[in-house]
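Next up is one chain by itself, shown in structure tokens, the form predicted on its own.
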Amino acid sequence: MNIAIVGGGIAGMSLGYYLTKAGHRITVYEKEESTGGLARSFPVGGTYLEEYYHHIFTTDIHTIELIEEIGLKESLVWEESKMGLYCDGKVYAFGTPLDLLKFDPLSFIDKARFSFSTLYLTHTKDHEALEEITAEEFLLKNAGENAYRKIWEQLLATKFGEEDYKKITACWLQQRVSSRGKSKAGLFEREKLGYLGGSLKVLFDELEKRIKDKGGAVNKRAAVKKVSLDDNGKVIISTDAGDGGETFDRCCLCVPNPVIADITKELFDEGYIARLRSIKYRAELCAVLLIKGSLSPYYWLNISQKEVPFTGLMEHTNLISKDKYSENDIIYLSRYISPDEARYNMNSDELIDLYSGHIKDIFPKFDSSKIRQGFIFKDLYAQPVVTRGHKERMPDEVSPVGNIFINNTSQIYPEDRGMSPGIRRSFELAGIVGGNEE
């Protein structure tokens, strides 16, 4: 079959290679310059970096198997991280049980409630019971008031927003911290994370060099403005090229809800239309700044102070070496954020200004003198919020035109937005796009 996938982020772009191997003709409509999505990335220090940080469990099992599926497993190197907290103005290391006993904003009771209440968490199988309570209702029963203000609630607040982390079901957490939690080798070992060399965007190339290989197109550049039928119920694609559009035996859509909405209008009905439009997303902020010096032995450092205009600051050279990058120290600032909030709508200079400051509060040494070069990211779909009945609101994989489907993060739930999920899906719907036809 001819089949247009529209997205070529690793659901579009797996899902592309998928249906390659079952023989069948695909082209991949990609609106920016190149695939990837939220795991794209752009040249730094000789060598490419992503976007927005990237890091791969031992648990990612079907990012593991496709990379050594189209030869890169060479390339994917494991390294031993740290992991620490910024709390009450200070930074705490943070990833084993001798870390938390020395964690002095909790009281022993609360490091015994806390230690409790993740290990409930990442070995429990009563998903149904979470799903019927929200994840502040389970930590302040099970983890206490203490811990859920320390650790949890900032974390979850700029996560999914003021107006929603209090919704949000306490089944997306228990998956959270249970993929967390078993990609350790032992209770009092640290995580071990992967990356691909070179970034993803040589898992990226590959994907991309097999689909063409077969026959098959990705067209960059190319965003959709409609998707429609033509009289014999074959998909129609139309570009910002303004021409009449590609006609194909099925398509899917791998792009946020949002998007699918505004491109669907007048294929899908209102009520379906509206469906779409009722999951929200988060916005995503994030800083990547080559600077000069180390500011500290952690690869991930969360932000619990909501004054702190980021969440997490993450010292990618602390996970591979900066002599990859031109002898630069790389760090990441990100944020989950609205759109509508000034801070995303700030220019480069004056967001990496405000963050220079804050940098400097959490580690005094650093002054924005050792900044060599900054970039800002944007992306106004970056997560889902999946409150109480997400499961009801979010599309079926068949969309309501039989020979059209979707596949994009808000149906990963209850497990969290990541790239291996959305790799098993692209897997589970290569065999359903590319079945038998009607």
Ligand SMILES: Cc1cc2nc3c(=O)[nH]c(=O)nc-3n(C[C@H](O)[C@H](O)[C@H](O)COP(=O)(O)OP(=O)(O)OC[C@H]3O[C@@H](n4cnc5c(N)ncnc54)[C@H](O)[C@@H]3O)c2cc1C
Contents of the next structure:
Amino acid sequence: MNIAIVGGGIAGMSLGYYLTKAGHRITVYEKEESTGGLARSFPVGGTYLEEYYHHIFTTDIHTIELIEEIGLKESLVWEESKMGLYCDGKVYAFGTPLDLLKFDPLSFIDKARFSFSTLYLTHTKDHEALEEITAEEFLLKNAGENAYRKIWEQLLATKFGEEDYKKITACWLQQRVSSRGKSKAGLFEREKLGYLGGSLKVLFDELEKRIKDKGGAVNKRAAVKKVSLDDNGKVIISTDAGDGGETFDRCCLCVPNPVIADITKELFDEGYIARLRSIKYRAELCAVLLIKGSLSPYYWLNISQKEVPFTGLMEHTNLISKDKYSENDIIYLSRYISPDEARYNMNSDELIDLYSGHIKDIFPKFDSSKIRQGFIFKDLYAQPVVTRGHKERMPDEVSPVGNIFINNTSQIYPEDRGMSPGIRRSFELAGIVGGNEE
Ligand SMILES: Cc1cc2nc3c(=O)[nH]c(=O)nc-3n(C[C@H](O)[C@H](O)[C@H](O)COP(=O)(O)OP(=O)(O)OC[C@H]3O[C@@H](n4cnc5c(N)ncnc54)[C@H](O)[C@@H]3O)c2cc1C
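Target state, the form predicted together with the ligand; input state, the form predicted on its own:
Shown next: the complete complex, the earlier chain at its head.
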């Protein structure tokens, strides 16, 4: 069959690969000049680096399997990572039970409650009960007021927004905690994280090659404007190139719901479009700085302090050696955000200036003269907001039009959205899309 895929992120590209393997001719439409979506890379320090920090957990089995299947196993390296938490004006190690023992902001009782609630979330199978309560209700009752306020609240509030974070289900929290907990080799071990040498660009380039080798196409700078049907029920894809469009047997929409709603408004009925639009998203704003000198030993530093304008400070070169990046130390300053916040629209100099002051508050030896180069990346649809009832609202993989399918991050629930569940859904969807012709 001749199949169109809209969106060249991991969902679209892995689906394109699996359908190519099954013998179909694939055309991917990607609006940007390169594939990758949220996992896209950019040239830096003589190589490529992800625009937003990306690593692979040992539990990301579908990502690992895909990397191995397409011959990139040798490029996947596993490194121990150190995690920290900035809280009450101090940086604490925060990756092992011993670190927790030394964590001053919580009393002994608070630490015990935090540990037991984390262990429960890691191992429970009672998902249905957790669907009925919110993460906040669960944490206040089980981890206690102090652990919730010091460790969890700020992280939930920035990930999902002030308006919605109190409505996030405990089931989502359980999946998130459990996948992190299970990715460690043992309770007292530090976490090992995987990274693809040369960046995820290597993965996307190989997927593109596999699609093209079998006669398919990956059209870049090709923003889809409209998806419609001809008189025979075939799918017409029209791009901003303004031509009459190309015709396909089937089509998979691997773009966020608001984009689907925009390009299918003449195809789906109003009720379905409204359902797609009812799922909110958080945007992401991320600064990547090349600096001189390391800030700390931590790869991942969570910031649990409201006045700091970023919630994650990932020192990438604490995971992958800086000799891969022309001896630059590299940090990501990441924050989920509403696009209505003024900061989302600041120019890069203003934002880097603002962030520099806050880095200095956390690490007094830092000053802006240490910044060699800075980049700002942002995306409107980085994180679907999975409030109670999300399961009923999220779109099915088969749309109301039988030969049009959907694979996007809003359908990854209760797992936290990430590449691995996206790849698993592509594998499963390939079986449905590529099945018998009508
Ligand atoms: C800050 C951050 C850190 C993350 N870290 C990790 C991590 O460490 N590990 C992990 O597994 N996951 C991580 N993720 C999640 C992961 O990046 C996403 O789950 C995954 O990339 C989503 O892929 P997708 O293909 O579903 O969507 P996207 O990546 O959003 O892809 C959609 C694609 O569609 C294109 N598009 C949009 N509109 C159109 C149109 N009209 N026509 C054509 N093309 C269009 C876009 O340009 C984009 O390329 C992270 C995400 C963020 C935001």
